[in-house]
Each structure stands twice: as C-alpha cells, then as structure tokens.
Amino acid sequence: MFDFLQKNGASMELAELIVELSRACAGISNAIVHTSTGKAGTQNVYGEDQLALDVQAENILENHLKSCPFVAAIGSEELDDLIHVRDDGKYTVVHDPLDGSSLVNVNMAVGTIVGIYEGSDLIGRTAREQVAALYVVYGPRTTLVLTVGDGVHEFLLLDDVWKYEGELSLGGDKAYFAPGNLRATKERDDYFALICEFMKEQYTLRYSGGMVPDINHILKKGSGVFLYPGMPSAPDGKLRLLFECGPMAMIMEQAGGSASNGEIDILDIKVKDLTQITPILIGSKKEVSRAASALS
C-alpha cells in the first residue's frame, strides 16, 4: 500500500500515516469478529450509549495513530475535543471508529469512517482542505476504500495483507437510492413526494442503517444517491460534519460525484464546530441535484 500511496500523489508522511491507520482497521475487524456486542455502560458526546466495540475501536484507533510520528492531534466522533499528540506533527486525523455500530448484533455491515487535515487547528477550516480520507467495510469482506486527492481506489484484506483491488468511480446507468431520516417524511411534505416519485419511478431501494455500507453500494455500483435531510424538528439532521460527511464527500467527488446539505456543497462548509452536524445528500451528480431541487 505504501508504494501504491506514492505512486498515487502521496507523501512519504502522509502514506505512512495512511499505512498505520489501515493497521488499526485490521485491528479493528478482528476485534468485531471477537468482542461482544453489549454495551459498554458509558455515553459519547453526543448522549448516545456506547457499545462495547465502539470504545474498543476508538482505543485501537488512538493506539495507533498515538504512535504514528506525523500525528498532530487526533479529533473522533466518540469524544468531546481534539487529542493533542505531538507539537511537531503535521497531520490532524478525525474518525468515526466504528460507523452503523447498533448494526453489529444483527450482523450487518459497519464501518470506520476517516479524514486527514494538514496543521493541527480545524475550527474555520473546510472539509476542501482534507488531504486524504477513506472508509473501511467490515461485512463479509473488509474492505478499505481511500482518496488522496487523485481518484478512488479500494483494497481488500487478505490474511492481514491489503491487497488492492482497483479504482471506483460513477457513471453507471442504474438508479438505486438510500433514504435515511425516514421519520423527515412525517414533517416535510418534499420528501415525502421525493420518496414517492423515485418509488414510482423504480428505483432500486438500497438502504442497510449504515453511512458506510451505502455509500460504498453506490461507489461500487457506480450509481445512485444517500440521502439524510434535517426536518423541522431536527434541521440539521444527525449526521456529523468532521467526521462523517466530510471525508465521504470528499471520496464521493473525487469518484465523480458530490455532495451537498441542500444549499452548497458540503465540502465547502465551515467548521464552527467539533461537534457540528449537518444534512447531506451524497452520491451521482445528477441524483445530488435532482434532490437538492425537490428538497429546497
């Protein structure tokens, strides 16, 4: 993976510290296979009952990025502010550890969820600004799906090896959409006849509960859109700027399509805000619009 990285744009830093993170997402898929799905007994930042795999990626994950010596600070989904590690490291790394977490006990597909920012400060900044990001699926293959700046590529896990597999983009034909944030539907009347019209116009229905299982069905299907609008009594949705739209947008455009809350892209959305959430619509180009139209 190290050479791929820099034969692809990649400095010697930053494909080192992509390298080590794909160490921690081995980690982490064998930790899933073997850690109990209970809860852990404690909260994240945001309220929301922690299970027991979600603390043990986060700590794998800080583990290794803790020993990684490009590593300036290490922002996640599971905790209130930025780890400080090292003044004369270069790169800040956000994560979602373990993405689609409740989906564990009933075996479905999760994810981990990463973005790389040079410097260690992110307030002011935009997700534009990342220099790589990646997801990895543990499903019945892990796979690991990155950017850095020049195309999508995926690798496969083979007996503790990442093998790559090839380059991800859009532009296939098929239509076939993931509407999360169901619930919108009860509030906002748009949607609710967004979601008729592309049942009536026979779209295929892909959607898991998970960020990461389908957005990587869309990247490798070619085609398609993931959709988590706010609602009244939710307008920004749930779904987190830093460490979850951000990084995927920025996989989504590179691949050759986009993402945007609705008004503007999401890449180019400030960071006010660690903890800051945002609506988004992902996916081909011309999905993105479409329903950035119907929802506006």
Ligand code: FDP
Second form
Amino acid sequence: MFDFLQKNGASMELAELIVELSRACAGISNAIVHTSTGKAGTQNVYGEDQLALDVQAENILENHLKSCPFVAAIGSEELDDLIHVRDDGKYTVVHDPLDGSSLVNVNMAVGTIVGIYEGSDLIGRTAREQVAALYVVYGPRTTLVLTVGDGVHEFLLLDDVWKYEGELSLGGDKAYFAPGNLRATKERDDYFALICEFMKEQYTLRYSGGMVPDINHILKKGSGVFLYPGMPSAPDGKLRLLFECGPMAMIMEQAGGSASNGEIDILDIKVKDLTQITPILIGSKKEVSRAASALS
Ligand code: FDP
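Starting from the form predicted alone above, please write out the structure of the form predicted together with this ligand.
Every chain and every other molecule in the complex is listed next, the one we just looked at coming first.
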C-alpha cells in the first residue's frame, strides 16, 4: 500500500500514516469477530450508549495513531475534544472508529471512517482541506476505500495484507436510493413526496442502516443517492460533519459524485465545533441536485 500511495501523490509521511491506519483497521476487523457485542456501560459525547466494541475500536485506532511520528492530534466521534499527540506532528486525524456499531450483533456490515488534515487545529476549516480520507467496510469481506486526492481506490484485506483491487468511480445509471431518517417524513411532506417519487419511478431501495456500507454500495455500483435530511425537530439531522460526512464527501467527490447539505457542498461547510452535525445528500451528482431541489 505504501508504494501505491506514493505513486498516487502521497508524501512519505502521509503514506506512512495511512499504512498505520490500515493496520489499525485490520485490528478492528479482528476485534469485531472476537469481542462481545454487549454494552460498555459508558456513553459517548452525544449521550449514546457505547458498546464494548466502540471502546475497543477507539483504543486500537488511538494506539496506532499515537505510535505514528507524523500525528499531531486525534479527533474521534467518541471523544469530546482533540487529543494532542505531539508538537512536531504534521497531521490531525479525525475518525469514527465503528460507525453503525449497533448493527454488529445482528451481523450486518459496519465501518470505520477517517479524515486527515494538515496542522493541529480544525475550527474554522472546511472538509475540503482534507489531504486524504478513507473508510473501511467490515462485511462478509473487509475492504478499505481511500483517496489522497487522486481518485478513489479499493483494497481487500486478505490474510492480514491489504491487496489492491482497483479504482472506484461513478458513471452508472441504475437508480438506487438509500433514504436515512425516514422518520423525518412525519414532519416533512417534501421528503415524503420525494420518497414516493423514487418508489413510483422504480428506484431500487438499498438501505442497511449503516452509512459506510450504504455509501459503499453507491461507489461500487457506480450510482445512487444516500439521504439523511434534517427535520424541524432536528434541523441538522444527526450525522457528524468532521467524523462522518466530511471524509465521505471527499471520497464521493473524488469518485465523480457530490455531497450537499441541501444548500452548499458538505466540503465547504466551516467547522464551528467538533461535534457539529449536518444534513447530508450524497451520491451521483444528478441525484444529489434532484434531492436538494426537492428538499430546499
Ligand atoms: P449508528 O447511529 O447506528 O451508528 O452514524 C450513525 C449511523 O449509524 C449511520 O451509520 C446510519 O446511516 C445512521 O446512523 C442511521 O440512523 P437512523 O438510525 O436514524 O436511521
């Protein structure tokens, strides 16, 4: 993976950091198989109950990142502040260690999401400043999808080694939809109407309840849209700008798609605080702009 990353324009430091992250994710893949799916007895910064696996995935990533000489700071969906790692570090790494972890005990796919910024502060910045982003899908197979700003590339974990599988890009024309937060249809007639249109136009539903596998579906099939809109009682939805939406938006844009909050690109939203959430419409450009007009 190191050589591949350097050939694709990553600096030596960035390539080493991503390789370290890929080792951590191989460890998380193993932990998913061997760790209890029960609760940890603690809550994260959003007040959500943590599973033992959430805590373990967080610890695995944190330990690997602390051992990497290029990491300045770490931000995690599970923590309320950045962890300062070293003054001479070059990168801040933000991550959601185990997105969709409640799906593990029913044996559905879950994921890790990571974004990488240069520098050690994130406030006032935008996700467009990420120098790399990746996600890992822990499903029947474990795959890692990454960008360092030169397209989107997929690797497969085989016997603890990440094997290059190929490039992912949008360009398909099959109509898939993944409608998150369907509860919003109770408060939003426009969302209800859009979902009805998708059904009448015979779009294919592909929604698992895990953002990572649902967006991975769009990237692998080459088309589709994932929606998680807000509603009057929760105007910004619930998905996190830094830890979930920002990295996924960079990957989608690099694959030829787009991501919007309904008004502006996810990649152009200024970070005001680490726990910031945002509505998201992400996938094929034409589907994202259709959803943005329908939900404006
Ligand atoms: P989860 O809360 O289970 O971790 O980021 C959170 C997330 O999963 C996404 O992976 C998923 O798309 C979304 O929440 C599902 O939310 P709803 O339960 O509100 O549908």
